[in-house]
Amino acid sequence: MKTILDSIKDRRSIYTINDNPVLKDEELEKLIKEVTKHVPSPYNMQSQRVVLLLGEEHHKLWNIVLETLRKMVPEEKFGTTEAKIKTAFDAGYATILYFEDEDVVKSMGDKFPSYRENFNTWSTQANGMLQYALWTTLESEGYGASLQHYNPIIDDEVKETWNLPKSWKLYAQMPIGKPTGEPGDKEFMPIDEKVKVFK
């Protein structure tokens, strides 16, 4: 049986995914809701927000990214950009969008003014925990995923397209799907340079 440590070791950025289902949609939705519910946040402020895009909604997101980049990337270089978007991200089964509700973060700062500046940092850390927890859980279920950051250039159109609150700040986009290849080699620096133990 796969352990939590196994899943942590196996979680990698996978850029070769397809749209074959791994779980049924309702199972995927339930999994995402359960992980999101139980990931911690400072003062239990629960400012993390998640949007799951399935089917045509998933493709709509990557078309927004593509058309936004078309206006920014030189024409002679756009072919490479388009190929990457279509094969590594749009080719997947679904996309998870990660947000923070800035109204919640502000209200916590108002409630605890001596920690006001900390709540922005803490909310970012909490969102990172959510991203990592979902990524690792999805990997253990057989999904491949990668984390993308086309924000803030797509933020306004994303909020308008899916009628999301203005207070939701987009942090990341995670395309997921069935892996069709293996991740590349990963180099690790000596662990003793990262972890110090004093006895």
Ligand SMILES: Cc1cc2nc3c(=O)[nH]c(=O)nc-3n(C[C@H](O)[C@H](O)[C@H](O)COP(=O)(O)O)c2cc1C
The other form holds:
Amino acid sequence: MKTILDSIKDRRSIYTINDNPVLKDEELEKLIKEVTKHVPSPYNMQSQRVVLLLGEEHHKLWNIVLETLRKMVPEEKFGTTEAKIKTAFDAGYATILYFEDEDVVKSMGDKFPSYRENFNTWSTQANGMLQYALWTTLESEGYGASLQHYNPIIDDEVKETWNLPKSWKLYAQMPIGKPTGEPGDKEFMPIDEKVKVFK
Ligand SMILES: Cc1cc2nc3c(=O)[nH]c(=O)nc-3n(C[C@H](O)[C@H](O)[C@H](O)COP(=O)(O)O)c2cc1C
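Go ahead and give the structure of the form predicted in complex with the named molecule, now that the form predicted on its own is out.
What follows is the whole complex; the chain from before opens it.
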């Protein structure tokens, strides 16, 4: 059994994934719901929102990304873009979309006006906590995942396609799947430059 620290160490950005199932869909759904339920948020405002795209819905997302980029990326560079999206993201099993419900964040600012700006910052921090908690939990279950940011260029179409509330702001896209390769080497800066201890 892996410890939390093992999974923290083993979580990486994995760009080589396929669509072989790791958990059953119901188990994956349950896991995502459990993590999303228990992750913290400021004043317990619970502004984080998640969409799990499976099967054709997952491919639909990466098609939206591809077709959006096709209109923006110079033709001679598009081949590389397309290959990356197809092999590293669309080739996976599912995609998790992360949102914040801005109505919730705004209502907290209305309730506590002197903290209004803090709620905006805290909202992104809370979303990051959810992304990280899920990323690490998925690693412990055998998934490979990466974190992508094609927002805001895909936001309108995403909301329209899955009929999502206008108040949901898209923060990140996380393609997941069965890993087919190892992540690249990663450099670490000296830890004592990041962590200071006084006693
Ligand atoms: C807030 C945040 C945003 C990131 N955005 C992207 C992204 O848009 N595309 C991407 O491929 N990786 C993205 N990453 C992944 C980082 O590049 C990666 O975590 C970092 O290089 C360390 O590698 P590791 O994830 O394998 O430990 C992001 C990571 C974080 C924490």
